[in-house]
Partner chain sequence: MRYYTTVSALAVLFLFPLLWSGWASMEEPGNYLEMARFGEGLGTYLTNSALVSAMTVAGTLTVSALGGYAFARFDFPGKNLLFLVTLAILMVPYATILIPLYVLLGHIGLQNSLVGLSLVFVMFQLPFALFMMRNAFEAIPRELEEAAMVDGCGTFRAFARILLHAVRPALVTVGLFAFLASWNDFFAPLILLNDGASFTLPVAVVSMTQQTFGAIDYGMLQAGVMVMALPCLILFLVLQRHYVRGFMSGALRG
Amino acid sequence: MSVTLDRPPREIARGSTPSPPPWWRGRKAQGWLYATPTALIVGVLFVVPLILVVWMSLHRWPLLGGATFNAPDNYTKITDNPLFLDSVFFTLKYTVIVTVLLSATALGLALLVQERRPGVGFFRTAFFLPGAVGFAAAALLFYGMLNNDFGPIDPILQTLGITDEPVKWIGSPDAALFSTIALVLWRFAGFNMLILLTGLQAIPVEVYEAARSDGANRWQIFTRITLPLLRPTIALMLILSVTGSLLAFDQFFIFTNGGPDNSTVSMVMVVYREAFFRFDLGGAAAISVVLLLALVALNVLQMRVLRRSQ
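Taking the form predicted in complex with its partner chain, give the structure of this chain alone.
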């Protein structure tokens, strides 16, 4: 009796014992089957390279030829590389400037197109549109636009009387940094605006109405309601901007080629040069590992801050 009690009633009625399904019909096996492509891609193209980069960093690993164990030379060598140290300072400076300017611009744009009114969709699209252009294409576009002989910027500035001779847009260290930042603002301001808009739209209208009926003015509403409630979104934007800027490569490779006089060499550019100009993959891997650890630590820290602010 006790045996039959364990069975579902329907099967008792049928009086048959259900045969166990073949292993490949089981839910677990089926789940794995559907997840196999994901596991293969993640395993082979992410986990293996992650282990490999550490392994390479412990070896003398020329572009061509065999590898020999040389730990910890690749790591001790990093501090002797003046180009890398300069690139750390440059990249940090660039990150701070870009993050501040980009956030301020994006916030300004988002507040401008936050409310529904006629034509606002067009303006949102106009601000975002550069974001649909590839970053490499955007860099080449600015490369032409800022050219002294070909581009329109010098003639426009001279006509307006702002400058009286062509500016060396990428010919001096300060101007090269400035031009790169202009490019990045143009390309990414709309993107960051979109992030902030999703945050702004999550703030309930009632909160604003309540504040207004309490007699709060615009500035008070902005500083006491909008900014605090937008904090998680702003934090997310800052994380994306900081990590993106620390890994800057395309803009400097295409736009300034690290010049003039190596004044705009970013950290990732050093990795690239170590590997493909000095043919030292081990050295490049060691810098990669340092960058990776620094950024993962930064990410963990930022997520803690983000979680606390939510």
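Pass me the form predicted alone as well; I've looked at the form predicted in complex with its partner chain already.
No partners, no molecules, just the chain.
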């Protein structure tokens, strides 16, 4: 006696799943589908505003009123702005100082908490904790601590006999610059330490053991093993530090307000003043485009130098 089946046994089996449609089987289709949400976000939040900024930079675009085409006037008049030229010099000086000090501090902290020993978890958390504070909140915190009228730092220093009178923390150009640098170091040293610590822990322990067995001292291990193997992580930290320093705005706007006497005006602050003080959105857009091109060129140069050194 024979039994006939109306459909193949594979379709009758429980738990069987239907095969995906033909358009889904290709890796290219899957990749496009997975990348679509990110591409939409990048397009809406970056590409479209970038196109709008470039378009604005080619027009006389007041805050109120219609726009008129005036290319390339917005770009040619950038050098006529003395505040912009001063801001370029100041931003570059600030970037160099912050990058060097922040890199050295972060590397020192990372080496300090690299090895597992009692209490190292507490220090890792303590060093990273300022990174959880918002940058605007950190700037307000430093402003309250260093304020000559109600800040607690000056009374403490005078009580200890370190100073005889209140220190003008943001009252002179040099003091304002280095007070801001102290704020940035406190805020970002722990974050950069975490980046470097990740790179340090990725170095195999066997490499260090082999170097010690060959008689290498600590300085030789650091210069010939740690630094070369840590180079990709250092490259990432440098790119983040340089980019963040060139785009500095919050610390100067909140902490020093560009003072005293416009001595701490960064390039981004010039963009802000052009747009919302002089109501020249076209000129502000032109400065933004120039700053973007400089950032792209600098990052490309950094990557090429680091790749050649590898």
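Just so you know, these numbers come straight off a predicted model, no measurement behind them. Superpose the two forms; the largest set of C-alphas matching within 1.5 Å is the rigid core. Residue numbers count along the first chain shown, from 1.
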Check your understanding: Does L63 count as moved between the two forms, where moved means a C-alpha shift of 2 angstroms or more after fitting the rigid core?
Key -> no
Exercise for review: Please say whether, between the two forms, the C-alpha of Y34 moves by 2 Å or more once the core is aligned.
Suggested key: yes
Check your understanding: Quick one: CA shift at L45 between the two forms, core fit, Å?
Key -> 3.0
